[in-house]
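Single chain ahead, written as structure tokens, the form predicted alone.
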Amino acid sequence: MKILAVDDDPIILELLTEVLRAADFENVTVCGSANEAIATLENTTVPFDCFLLDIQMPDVDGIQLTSAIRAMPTYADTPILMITAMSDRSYIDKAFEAGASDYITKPFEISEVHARLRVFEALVKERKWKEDRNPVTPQQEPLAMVADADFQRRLRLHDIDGFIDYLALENYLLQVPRMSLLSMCTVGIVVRDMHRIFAASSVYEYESAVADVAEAISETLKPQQFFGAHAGEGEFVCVIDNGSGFEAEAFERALNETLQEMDLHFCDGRAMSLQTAVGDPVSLKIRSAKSLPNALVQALSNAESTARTGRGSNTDTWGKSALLGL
């Protein structure tokens, strides 16, 4: 795996290089500034597979560098690990909003860095394997019908306010300070009858429909602070910052009104009717760190249940008074 590490502290860069080599990551390039990193990216012939970025750097900081990297089509999905001394919630939020995949604070445990990079390495290998088996040209994509693999894939929606990758959303929850979790909840959203839309769509139409729903979710949640992700198929999950007053039924109604106002169509002019079901929210206040990703799964399960049987009570939600916003 080809890695680019960026930090303005030469001692940290030297340490990172040794840490990576100890785990058999030998192909490491180091840069002492964001500007040097951008110049390196512009001049490299073989793309990098992973980035390790500090936040506090002169001129252009690591969050700005993350945004610049994500703006390059080659690196839209490349794993970015922030390794920084900045543990404040605001830096964590800004880093993930810019496109970070994961976040580690200094001083770091060597085993932790190795573990995160092993996850990234597996993702890189899987993506390259899929690209080798299923090459798709831009000319083919709008005409190709959606396959099961396309339907199940979690789409990257970085261009939509508040949306990040599903894996990044899991990692974000693990980095949020415990006190912040007390007021947060996660909510699942399911597009009803997405299989029908999927069966009648090209890849382009299906991915556009997913993006349209994400855009509607983002617009309906504003100005609430949140992060959302596509969970595959017609499912989405959001982590809401001030979730104690979240009312699922009211949000579902507003979201469906937003989708109706968007007046969506297939490429041949047929109307595309999208209706969503929103599950009861799942509180994060009593969650252990290991169980936080499971809260996302529970939120999706709640939404699936609502889509099947209508809205009902759930023992893992905020409770009746919170759902009513009292």
Given for the second form:
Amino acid sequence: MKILAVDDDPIILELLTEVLRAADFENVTVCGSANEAIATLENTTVPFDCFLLDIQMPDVDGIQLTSAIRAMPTYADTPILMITAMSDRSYIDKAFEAGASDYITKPFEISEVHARLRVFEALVKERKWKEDRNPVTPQQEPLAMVADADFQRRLRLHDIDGFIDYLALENYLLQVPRMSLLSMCTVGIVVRDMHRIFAASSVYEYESAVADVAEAISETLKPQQFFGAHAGEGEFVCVIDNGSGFEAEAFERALNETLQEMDLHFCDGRAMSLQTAVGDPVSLKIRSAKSLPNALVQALSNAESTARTGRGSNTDTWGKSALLGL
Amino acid sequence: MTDFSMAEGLARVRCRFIEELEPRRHELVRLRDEITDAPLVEDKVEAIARIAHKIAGTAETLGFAKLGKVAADLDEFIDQNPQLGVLPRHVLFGLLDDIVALSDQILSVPDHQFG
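Can you now output the form predicted together with its partner chain? The one shown was the form predicted alone.
Complete assembly follows, chain above in first position.
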């Protein structure tokens, strides 16, 4: 895995080099500033597979650098690990908003850095394997019909306000200070009859529809502070701040109205009617760190239940599973 | 890579940290002296925060937990006070003095004892 580490402290760069070498990550390039990193990216022929970035740096900081890296098509999906002393919630939010995949606070445990990089390494290998097996050319893409693999894939929706990768959303939950979690909840959203709706779609139409639903979610949730992610198929999950008063039924109504106003169509002019089901929220208070990612799964399960049987049938709403330590 | 070669690598970085600690300590003392009987000038307080931030980033991982903790406290104290000109002096100087004292302790130990 080819790694680029950026920090204005040379001691950190030396330490990271040793830490990475200890885990057999030998291909490491280091830069002392964001500008040096951007110049390195512009001049490199073999793209980097992973970035380790500090936040607090003079001139251009690590959050601005993250945005700049994400704006480069080559690095739209490349894992970015923030390694920073900034543990304040506002920095964590800004980093994930800019496109960070994960976040570690200094001083760090060496084993923690190794563990995060192993996750990224597996991700990078999987992506390369898929690309090698199933190369997609831009000319083929609009004509191809949606296959199961396309349908299950979690799409990257960085261009939509509040939307980040699913993996980044899991990592975000693990980084948010415990006090902030007290007022947060997760909410799942499912597009009803998604298989039927997308059965006749091309990959392009399917991906556009997913982006349209995400856009509608983002618009409807505003001005509430949230992060959302596509969870594959027609499913979405959001982490909502100050979500203790969140009303799923009212949100579902508003979201479906927004989608109707968007007046969506297939490429051949047929109307595309998208209806969503919103599950009851899952509170994040009283959750152990290990069970936090389960709150996303639970929210999706609630949404699926609402889509199947209607509202009020969910078995787990505010915290039963949390009390059981799930 | 073996645990032994990783330990060797970390020992090298620890030596570099100590080398770098000496000028950082001097700079902190210089800045402290400059603001002792003068108004708290923002760029001097920011310079103190930058040094504390750097020390805090690596000290604990390299085995200097106490120094790392005090440096992180100073960094956070400055970061969370938007009005640098009116920082409580006794807190600022207390944390600065602790960093200088802990740095002196580390710098007084012969090099080979860290390697």
